[in-house]
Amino acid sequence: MHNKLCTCWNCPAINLAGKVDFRACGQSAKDLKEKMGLQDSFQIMAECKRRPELGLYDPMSITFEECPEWRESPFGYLLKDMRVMILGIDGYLGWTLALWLGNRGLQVSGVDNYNRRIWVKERGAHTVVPISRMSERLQAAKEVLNIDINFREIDIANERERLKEFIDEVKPEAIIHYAECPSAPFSMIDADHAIYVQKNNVLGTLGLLFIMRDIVPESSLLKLGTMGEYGTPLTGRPLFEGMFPSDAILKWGDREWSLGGELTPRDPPSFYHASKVQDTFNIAEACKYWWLRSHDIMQGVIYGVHTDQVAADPRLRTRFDIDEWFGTVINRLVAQAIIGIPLTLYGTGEQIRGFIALEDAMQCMTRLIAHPPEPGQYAVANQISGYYSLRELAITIAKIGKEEFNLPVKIQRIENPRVESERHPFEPIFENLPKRFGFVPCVRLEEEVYRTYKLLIQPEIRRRIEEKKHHIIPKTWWSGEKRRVETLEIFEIEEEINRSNERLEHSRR
C-alpha cells in the first residue's frame, strides 16, 4: 500500500486551525520544526474532525494503516465515506470519475454549468456517444450502480458565492477541479475566445483557492493541468514533474546553483495552455501562503471509452467528441476510420505527445485522492502511461481498423494549422505515479483503440459521426487565417505498416 505510512499530517480530517504558526508555510512537519527552531521533543499538536475522542495529539503518531477511518482498497488506503467534490462533473472525465469513485464507496458531489455542451454546440457539433440530461444521468447512476450524487448547477467562475455555500455545506475532503475549458483550438479562434478561456480558467481557479482557504483549508485539491504546459523544448531537456529534481544544477560562467525544488520552465503552445501555466503559479503560491495542499496533475492526452461503470448502461456513457475543437487525437482518428475519412496528420505527423487511457487515468486519480499532500505542499505528477508520435498512432489505429473491422483505412497529411515544431525531441519524466503512488498501467493502447472501435461502429453512433463529419477537419489557424486546411498527401496503410514493422524489427536487434 503506497500510502500506509502516511500520517494524520496528510489526512484531510486533521484540524490545524489555531495550532500551527502558518508563517512557516510550505514546509513538511520536519522542516517546520527546524524552521521554527523547535526541539526534537516538541510535538505539533492537532485534533481530528472524525475522532474527537483523541483530543489534542501528535498528528505524526498515527499512520493510515493504523487508523480505523482509513480502509484498505486496491488503490491504497481510502478514507471511509470520503467526501469528494468534482467540479466539471458533466464532462468526459468528470462524469466518468464520479461513477468510478461512487462505485468505490466515496461520497460524491459535483457542480457543472454545462459549458462543455454549449461550446460543442457553438461549433455545430455534438457528442457522438449520446448522453442524457443530468437529471437522467443521476437517476441512472442510482438505479444501476446505487450511487447517490449530490449535484448543483453552478458556474464556478461567475457564481463564487454559490460555490462557497455548496462547499461549506458538503465540506469536501478532496476537490477535483475539471471545470475549465480544455481546448487549445477554442482558445485560438479570436480575441473573444482567448479572453474568455483565460478568464474562465484562471479566475475560476483563483476564486476556488480563496474559498478553500476560508472553508476547507485541510482538504486536498486535485487540479487538472496538462503536459502541454512544458511545451516540447528543442534542446531535448527532460520534462521533469513540475519541479527540478534535487540534484539539478544551473551552471553559468564559473558559478553554479542548485535548482532543486524550483518550478521548471514552461512553454505553452496556445492561450489555453498559457491559462494552465498561470494556474500552476497561483496554486503553488496558495499552498505557500495558506498551507493549502494540492496535486497538480500534468495530464497527457486521455483517450478511450471504457470503465466498467460507464459501460454498465447506455444512460451512464460519458461524452465523446470528435470535432476539431474538442475531439482529442486518438478519439478523432478512430471516428475518421469508421466513416472513411483518411486519418489526419498535421504536417509531418512526427509530433510526440504523452497519452493515457481513460480507465488508467481514473486509477491514477484514485491513488492521488488516497494520498493527500502534506499541508503547504504543492505536489506534481505527470499523468501519462506512454508516449508516441502521431504518425505511430495513426498507423496503429489504421492497422486495427483494417485487420479487426475490415475498414479501408488510409492516412493523409494535411497543412498544420498550429504553430509548433513538427520534429522535436521528447523525454517526459513520469516516475511519481508508479514509484510513489503504486500506479501500474492496466490498459494497452491497442486494447483501448479496439474498444473504441467497438462502441463507435454501432449504427446509431456511426450515424451521429456522419452527421458531424464536416467538423473534424480543422479550420482554426493559430495565425488567424480563416480557411479549411488543405490535404498535402494521402498514402496507403500497407506501406506504412511495413515501414513500422521494419523499424520495430530493427530496434529489437
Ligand code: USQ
The other form holds:
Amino acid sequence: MHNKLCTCWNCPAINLAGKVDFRACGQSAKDLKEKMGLQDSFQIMAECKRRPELGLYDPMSITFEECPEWRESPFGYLLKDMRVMILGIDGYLGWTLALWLGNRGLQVSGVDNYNRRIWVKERGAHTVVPISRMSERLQAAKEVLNIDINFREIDIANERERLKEFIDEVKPEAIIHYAECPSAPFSMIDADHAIYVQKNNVLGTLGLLFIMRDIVPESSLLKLGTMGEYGTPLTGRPLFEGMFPSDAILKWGDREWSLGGELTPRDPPSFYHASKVQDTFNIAEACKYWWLRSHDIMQGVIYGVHTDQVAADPRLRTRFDIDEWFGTVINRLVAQAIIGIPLTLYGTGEQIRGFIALEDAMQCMTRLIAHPPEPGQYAVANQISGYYSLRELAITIAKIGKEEFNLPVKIQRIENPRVESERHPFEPIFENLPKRFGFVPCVRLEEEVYRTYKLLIQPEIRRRIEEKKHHIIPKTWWSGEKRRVETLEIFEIEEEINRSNERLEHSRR
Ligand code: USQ
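Having seen the form predicted on its own, please provide the structure of the form predicted in complex with this ligand.
Now the complete complex, all chains and molecules, led by this one.
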C-alpha cells in the first residue's frame, strides 16, 4: 500500500488548530510542554477529530496502517466514510468521479452551477451522449448504485458565502476542484470569453483557498491543473512534475545554482491554460502562507467514456463533447470517423501530447485522495499514462474504425487555427503517480477507443453527432481571424501508415 506509512500528520482528521504556531514550527511546544507536562522530545501535538479519546498526541506516531479509521482498499488505505466534496460535479470528470467514489463507500457531496451546460449551449453545440438533469442523476445514483449525493447548486466564483456555508456544513476531508472552464478555444473566441474564463477560473479558485483557510485547513485540495501549463519547450528540457528535482542545476557563466524545489517555467498555449498557471501560483502561495495542503494535478488530454458506474444506466452517463470548443482530440476524432468526416489534424499533426483515459484518471484521483499531502505541502503530479503524436493517434483511431466497425475512415490535415509548435521534442516526466501512489494504468488506448466507438455508433448518438457536425471544423483562430479553416490535404489511412513507416525508417538511419 503506497500510503501505509503516512501518519496522522497527513490525515485530514487531525486537529492542529491552536496546537502549532506554523509561522515558526515548534514555537508553541514550550508552552504546551509546560501546560501539559509533556516530554522534552515532542515537536508537535495534535488531536484527532475522529478519535477524541486519543487526547493530545504526537501526530507522527500513528500510521495509516495502524489507525482503525483507515481501511485497506485497492487504491491504498482509504479513510472510512471519507467526506469528499466535488466542485464541478455536473461535468465530464466530476460526475464520473462522484459515482466512482460513491461506489467505493466515500461520502460524496458536490457543487455545480451548470455552467458547462450553459457554455456548450451558448456555442450552439450539445453533448452527443445525452445526459439527464441533476435531479434525475441523483435519483438514478441512489436507485441503481445506492449512492446518496449531497448536491448544492452554487456558483463558486460568485457565491462565496453560500459555498462557505456548504463547506462548513459538510466539513469535507478532501475537496476536488473541477469547477473551471476547461476549454482553450473557448478562451480565445474574443476579449469577453478570455476575461470570463480567467475570472471564473482564477478568482473561483482564489476564493476557495480563503474558505479552506478559514473552515477546513486540514482538508486536502485536489485541484485540476493541466500539462499544458508547461508548454512544449523547444530545448527539449524534460517537463518535470511542477518543480525542478533536487539535482537540477542552473549554470550561468562560471557559476552554478541549485534549482531544486523551484517551480519550473511555464509556457501556456492559450488564455485558458494561462488561467491554470495563475492558479498554480495562488495555490502554492496559500500552502506557504496558511499551511494548506494540495495536490495540483497536471492532467494530460483526457479521453473516453467508460467506467462501470456511468455505464450502469443511461441516466448515469457522463457528457461527451465533440465540438471545436469542448471536445478533446481523441473524442472528437472518433465522432468524426462515425459520421464520415476525415479526421482533423491541425497543421502538421506532429504535435505530441500526454493522454489519459477517463477510468485511469479516476484511479489516479482516488490514489491521491488516499494520500493527502502534509500540512503546507504543495504537491504536483503529472497525470498521464502515455504520450503520442496526433498522427499516431489518428492512425490508431482510423484503423479501429475501419477494421472493427467497417467505417471508410480518412485523415485530413487542416490549417492550424492555434498558435502552437507543430514539431517539437517532448519528454514529460510522469513518475509520481506510479512510483509514489501506486498507479498502474488499466486502460489501453485501443480498448478505450473501441469502447468509445461502440457507444457513439448507437443510432441516437450518431444522430446527435450529425446534428452538430457544423461545429466540428474549427472557426476559432488564435489570431482573431473569423473564418473556417481550410483543408490542406486528405489521405487514405493506408498512405498514412506507409508514411509513418517511412518516417520510422528514416529516423532509424
Ligand atoms: N487537435 C487536432 N485536431 C483536433 C483537435 C485538436 O489536431 O480536432 C490538436 C490541437 O491542436 C492540440 C492537441 O490536438 O495540439 C490537443 O488539443 P485538445 O483540444 O484535445 O486539447 P487542449 O486544447 O490542449 O485542452 C485539453 C482540455 C484541457 C486540458 C488539456 C490538457 O480541453 O482542459 O487542460 O487538454 S493538455 O493538452 O495536456 O494541456
